[in-house]
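To begin, one chain is listed below as structure tokens, in the form predicted alone.
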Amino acid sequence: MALNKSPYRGTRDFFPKEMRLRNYIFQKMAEVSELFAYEPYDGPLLEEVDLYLAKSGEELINEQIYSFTDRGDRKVAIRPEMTPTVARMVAQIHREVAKPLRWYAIPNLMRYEKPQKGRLREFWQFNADIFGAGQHGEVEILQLAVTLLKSFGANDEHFEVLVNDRRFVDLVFEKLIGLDPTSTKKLYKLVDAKNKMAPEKFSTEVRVLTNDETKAKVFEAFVGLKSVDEIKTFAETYLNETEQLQPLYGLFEKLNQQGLTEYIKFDPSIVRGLDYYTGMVFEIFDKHPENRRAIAGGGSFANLLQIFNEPALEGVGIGLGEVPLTDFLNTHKLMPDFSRPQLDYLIAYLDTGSEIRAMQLTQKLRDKLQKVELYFGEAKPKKVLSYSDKKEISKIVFISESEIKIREMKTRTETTMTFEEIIEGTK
């Protein structure tokens, strides 16, 4: 029986064309991170399942994790996310290093999910985290996220960042609504799914869970909030204590001072599903009607290091998957054309006596960090030009015993040059 040539469901083969695209995205992620003084790190592909049991959501553990028992009878998992790993690593060294600590990674992750648009089982995800910076870290992560998307040519017409605060959510859920833990968890999930439901269905579900018309109306007032001013009015009406709202007010004041309010909006439906978030949470949404979905998310987590018996250290992070980012860029026609490889030079020799000189010129240009392909075998100019149509080449060099001609592909002009003039003219 012949083996299946297709990759495992939910994974991909990256042929050179796809790798050109992926490398472009990864390069932007690294460049922007390093502009903000974030340093690269990585961790192991396998982690002990206990690491995720300690803080990740039940859905991730029960339904999405790839786990198995290794030969040493240890329960391990292919990493489904990166935040627990970075917390484990920071727990090892945070006492000895200067803070804030800024790190970024682009890890390979796997989750057992139903493959669909914008979501696969294997994916790469940009992660950036800052530890020990308080609210300054929240502002900086949001700045970094906006700057990264802008580096691809996106603007506020293409995306928006929706922000909430889990302290405010907890205040409403626990003090105003006051349900038992099981119902409260269901209410969290209901809010998380609000934007995917019809308003009538959402209203019905709220009343089923609260079993109280007054609480249902308060809750619907909460999920209808659209600005900080509306939050203040809500707090004056329903809340006796507002101390937990001060961080949210302060965050939006700082974002306004940084000129980010055209991108960032308050949205009470943003609660994030993972259990370790304790402060500001956010999701970045594509505004295009054909791709209206979250492409990234993150938030603040204060207690992750405590699972390693270390003192609390506030961290803030973002996760941006390359699959939804690619869909976003394609939807808005922001992705460059990677259909052909890009070369600085194609060098062809027109007679066998010129082969050595062609090889020498190829190496000299590579020494000057030029991307150069050597056309093998005695070449015919027409065949070389036909071959070059499959690639994006800046210049073609034709070498014969009598002369060297360099053809500029943009202008379709040819110039006779010496070996030395080509080398000296390379920037």
The other form holds:
2 protein chains.
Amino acid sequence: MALNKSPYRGTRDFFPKEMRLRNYIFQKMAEVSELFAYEPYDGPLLEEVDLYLAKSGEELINEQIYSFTDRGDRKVAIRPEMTPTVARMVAQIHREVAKPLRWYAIPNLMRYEKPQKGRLREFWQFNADIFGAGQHGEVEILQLAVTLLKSFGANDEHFEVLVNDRRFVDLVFEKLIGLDPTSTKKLYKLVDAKNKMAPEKFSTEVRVLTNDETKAKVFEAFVGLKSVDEIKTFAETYLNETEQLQPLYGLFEKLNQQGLTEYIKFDPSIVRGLDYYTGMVFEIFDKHPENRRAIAGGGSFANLLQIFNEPALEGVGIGLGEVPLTDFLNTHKLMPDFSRPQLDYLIAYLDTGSEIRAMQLTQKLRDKLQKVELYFGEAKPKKVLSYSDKKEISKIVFISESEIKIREMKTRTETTMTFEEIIEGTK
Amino acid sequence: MALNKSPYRGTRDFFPKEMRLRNYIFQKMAEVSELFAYEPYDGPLLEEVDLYLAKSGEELINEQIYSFTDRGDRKVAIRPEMTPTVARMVAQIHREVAKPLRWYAIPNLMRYEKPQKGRLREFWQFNADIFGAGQHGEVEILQLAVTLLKSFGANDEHFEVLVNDRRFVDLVFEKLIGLDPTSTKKLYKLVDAKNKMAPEKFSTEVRVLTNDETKAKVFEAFVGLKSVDEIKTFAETYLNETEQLQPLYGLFEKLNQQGLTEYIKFDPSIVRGLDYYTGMVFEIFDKHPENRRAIAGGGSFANLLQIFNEPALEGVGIGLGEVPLTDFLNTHKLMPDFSRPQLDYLIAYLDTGSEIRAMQLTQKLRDKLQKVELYFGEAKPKKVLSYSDKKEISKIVFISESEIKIREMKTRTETTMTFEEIIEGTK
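Now that the form predicted alone has been shown, please provide the structure of the form predicted together with another copy of the chain.
Complete assembly follows, chain above in first position.
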């Protein structure tokens, strides 16, 4: 029986056209990271499952992780996220190196998901983290995120960065509303789901959860907050102490000074589930009504190294998936055309006697860093031209025993040149 | 209990220093491939096990493959090699596209091996393949391999490409020596192991296998061949028909015309096991006596698409592992120093009042594609200078409320400049 030609469900074959696009995206990620002095790193494809058991969310472990036992009886998993790996790596070296540490990676990750728009089983995720830099790091990671999206041609009409602070959320949920931990967890999930729910349903669920009209009102006032000014009024009304609000105020002051508030807004519904975040949290959303989804997310964490028995080291990170980013760029028509390969030269010989010279010219031009394709076999000019249509070629060279003709594809002009003139005329 | 900080056995953590090195290697691979008009592609990390069962060697399947059953009961494997994937992808599109197809990839692969020098469980492998180009493709792949190694600064003192042809081997083994298939297989393995055996042992084993002194002599004459001229004499002595030798003669004639014979030699011991190769086969060896091992290997295959019920399409491919390549470059001291990150600017503010200006300068310089690190917090010049020792920085800017000083790290000179002068003076 013939084998299946399709890729494994939820994964992709990257043919050259798709791969050029992927390279374009990854290159921007690397370039912008390097402008911000972030250094590249990578970890292994497999980690021991224990690493994820210690830190990743329950859904990831129970439903999404690709785990198995290796031939040496170790329980391992294909990485479903990068943060546990980066924490493990930083734990090895953080005592000896100068801080802050600025690192980025673009790993492939796997999760057992039901494939759908914007979600696949294998995907790449840009990760950038800064360790040991406090609020400076928060500003920098947000700035990096905005710069990265701008580098693709996007602006504040296309995307917005929604920011919250877990310390503020905790203050409201634990101190002000004061439910037991299980109900507080549910409150988190409810905030997270708010934008996907009908207002009446939300209102009902709030009351079921809080079982107290006053608490329900506080909660609704919280989720209705739209700016730092509104938080200040909210704090005056409901809170005795505002110490846990200072980081959020300070953050927005800095963002304001940097002219970033056209991109970055406060949004109380951003809580980032029950992840390892302990400070600022954010998500970046596509503003297009037909693609209203998160492109990226991240935040600050106080202590990822605890599970390795290492002293605390605060950090800030961002994860940005290549699948939602591609959807975002396509939605806003910001993706360049990668359908055809680009070549500097196509070299064809019109008689077998000229093959060696054609090969020599090919090599000389490649020595000068020109991208050159050698057309194999005795060529017919018409056939060469129709073949060249499928590629973006600058110049075609026809070599015969009597002469060498060079055809500029843009101007459609042909000139007779010598072997040496072609090589010398090349940058 | 604290978690393990080490990576999974046989895999590596790539800290920035190692990652810069890996990026350097991958970039050369991509650059040289593009000069040769090869287009990038990639496939999924996981493939269905059936794909490998159909084409990969027994050792790979039985002992080395990472396979498991997914949550949907599919038998899958982490790719241990790229050729089955590229064959599956080409099978999807080869009927519609112009030939030849020139493709390259740098996938990470996993094999359950006993970790040792030059061999790890997770590794990257450069793959380049050309489909539909016959002997032209063989010459091109060998040329590409030589150009790639030369791009790292290596030359014919450092490496050699050893070439053979399976058609010639088959002619000798099947027609001339004429053993049953099982013994022929063993003969292949014996040739493969020849260079690791004592001559007496080899001689004994030849006689055990052939069980015929005349056949043993023919076999020994074959394995002693050192050049195309010697093959011609061998053919005159032993062979009635030499049709199957013409491709090998033709190949060396072309390599000779291209001046490649200083790098590329005939070697009868290169047989590439029992793989899918059907024509030219080659391996690239480090010539250093202390690192005498294969860096790369490949060859021609007549029909990788058969398992997909597709018409035959001949191809030529090379696989080059990043682990043996790194060992090779280190052995010959050809590896640049990647220990320190490179930055254009480090910007420090000497009083809190200058923080905003420092941030603004940072952003302006990044807009001009400069790699800039912002030194967080009120800085002390001495501390900044000692911090900068760990990085390769071109210029340090000290901003205070009274002035902006710029320090050229190469000349150790300091100049006072305005905000605008710094930005304008930058390319």
